[in-house]
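Here we start with a single chain on its own, the form predicted on its own, put down as structure tokens.
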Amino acid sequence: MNSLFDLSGKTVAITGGGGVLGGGIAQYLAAGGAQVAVLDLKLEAAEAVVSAITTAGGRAVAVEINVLERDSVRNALDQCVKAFGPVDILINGAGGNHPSATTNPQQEFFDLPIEAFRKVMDLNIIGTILPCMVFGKAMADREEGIILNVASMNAFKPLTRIPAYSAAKSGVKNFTEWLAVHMAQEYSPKIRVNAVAPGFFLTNQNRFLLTDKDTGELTARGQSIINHTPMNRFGAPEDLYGTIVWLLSDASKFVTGITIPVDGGYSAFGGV
């Protein structure tokens, strides 16, 4: 059982590793033997999580990327091939919403500032393709490796307020169906493609839209959020390490072209 989901050895690229989920999914990695390139536009976010994995013993590097840039994709590839040789796998992590794309009572969807809502596509939909186009053709030239995106329940249930990171997220589930038969039927069928969809996790992002600043206690919003969630809490950075690691290891070798929910029974919940 060990062997079939051993990824010891392995060299991952993670973007938005500095992240609080991509940190996370980093360091599990690394503990479990994986060399990991951190990759993140702001390259001291990757830095401490580096820190963190080297102080644990193990094997990591910081590279700073702009997911939307092609040349800069190109060159965090190099840096990980550099460090670490041929990348394995792909984790695109990079993602995530805007306050000026969002609907309030202050902000009518009629009035959303349409650059807010490109630069929420661009983020999510470009900042995925971008790096599949860059090491997926290094990928394609091995004719071997895994690519791991991240989508969003949103993906599934579009959620009230945030219609552009909806859309987006949608968009990378779709475009993992469809990079996944593309890789399989023109390259290899070793190249697999999947992605997850996180529920509602607390990150630095949404932290204070679901609790409350000063008090700790939950929102409006956070206490809908768990009354829809039938395991009754918001997950952690780890509940997603045991669904990645299956799908970044050979105990999931003839998987392709699918999203898993990690949501708590948040989408299998009527509301009744």
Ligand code: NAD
Given for the second form:
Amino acid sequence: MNSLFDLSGKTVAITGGGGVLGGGIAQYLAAGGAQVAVLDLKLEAAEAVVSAITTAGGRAVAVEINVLERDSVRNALDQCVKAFGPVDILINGAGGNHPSATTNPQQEFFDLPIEAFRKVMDLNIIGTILPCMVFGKAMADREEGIILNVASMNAFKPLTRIPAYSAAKSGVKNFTEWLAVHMAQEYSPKIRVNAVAPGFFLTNQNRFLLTDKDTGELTARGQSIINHTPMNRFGAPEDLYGTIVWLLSDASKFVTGITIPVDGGYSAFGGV
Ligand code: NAD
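Okay, that is the form predicted on its own; can I get the form predicted together with the named molecule now?
Whole complex next, starting from this chain.
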């Protein structure tokens, strides 16, 4: 059974690899024998993840990337190939929301700065599409490869207060379906594209919405999320690993174009 899920020797590139979820995923895959290129806008964050991986005996390299600039993404691909050879797996983990694109009593939807709106849209949707173009082209040339995008609960139903993030993640789910079909039909059925949709995980990009910055207590929104999560807790990075290994490995070799919720039951719960 283990061979079905085996990723040892695979080269994985993960954007947002210096972040909370991306960093955890990078370390888990490296511990399973994959060689991991940890790609992030913040090189120090990527280096910290690489240091944890190499200290544990794994293989990894840190690479600076801006997922919004084609030259930067191309350069990152070159560095991955130089370090480990062709990239077998791309994980698009860079993303997140921002307070400036979030409504609140002081900042109505009508007044949201369009630049802030655009930044969140760009990071989540263009920041997924551009690496798919650059790394996807190399996969098309080799006629094999796996792409994993990171959507969110708001890919299925928008969440209050975060219109840009919701629209963008819904776009990530739609684009995952489009690219899965395109790659299989135009290039190779051995190129698969799927997504995970994490429920609520307390990380840097949503801490301001879920906890009070002074007391650390749950905000009303944070408590409401827990109340709507039948498993009654936030997710932890390790909650994602099993689903991700399945989607990246031969265990899912006839699966493409899907977005899997990993959410403690949130998306199944009607609220009553
Ligand atoms: P995080 O903020 O810890 O990590 C995001 C990483 O992306 C950071 O290291 C950041 O430096 C990097 N990044 C930002 N802009 C970049 C750019 N232009 N180029 C390259 N890297 C860039 O957040 P996280 O919660 O670990 O998020 C990881 C992914 O999971 C994101 O796509 C996020 O939207 C998604 N997600 C998170 C949750 C959650 O509850 N935390 C839920 C659903 C989906």
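Residue numbers count along the first chain shown, from 1. Since the structure is predicted, the reported quantities are computational estimates derived from the model, not experimental observations. By rigid core we mean the largest C-alpha set that fits within 1.5 Å across both forms.
For residue 57, the Cα coordinates differ by under 2 angstroms between these two forms after the core has been superposed.
After superposition on the rigid core, displacement of the C-alpha of residue 232 between these two forms stays below 2 Å.
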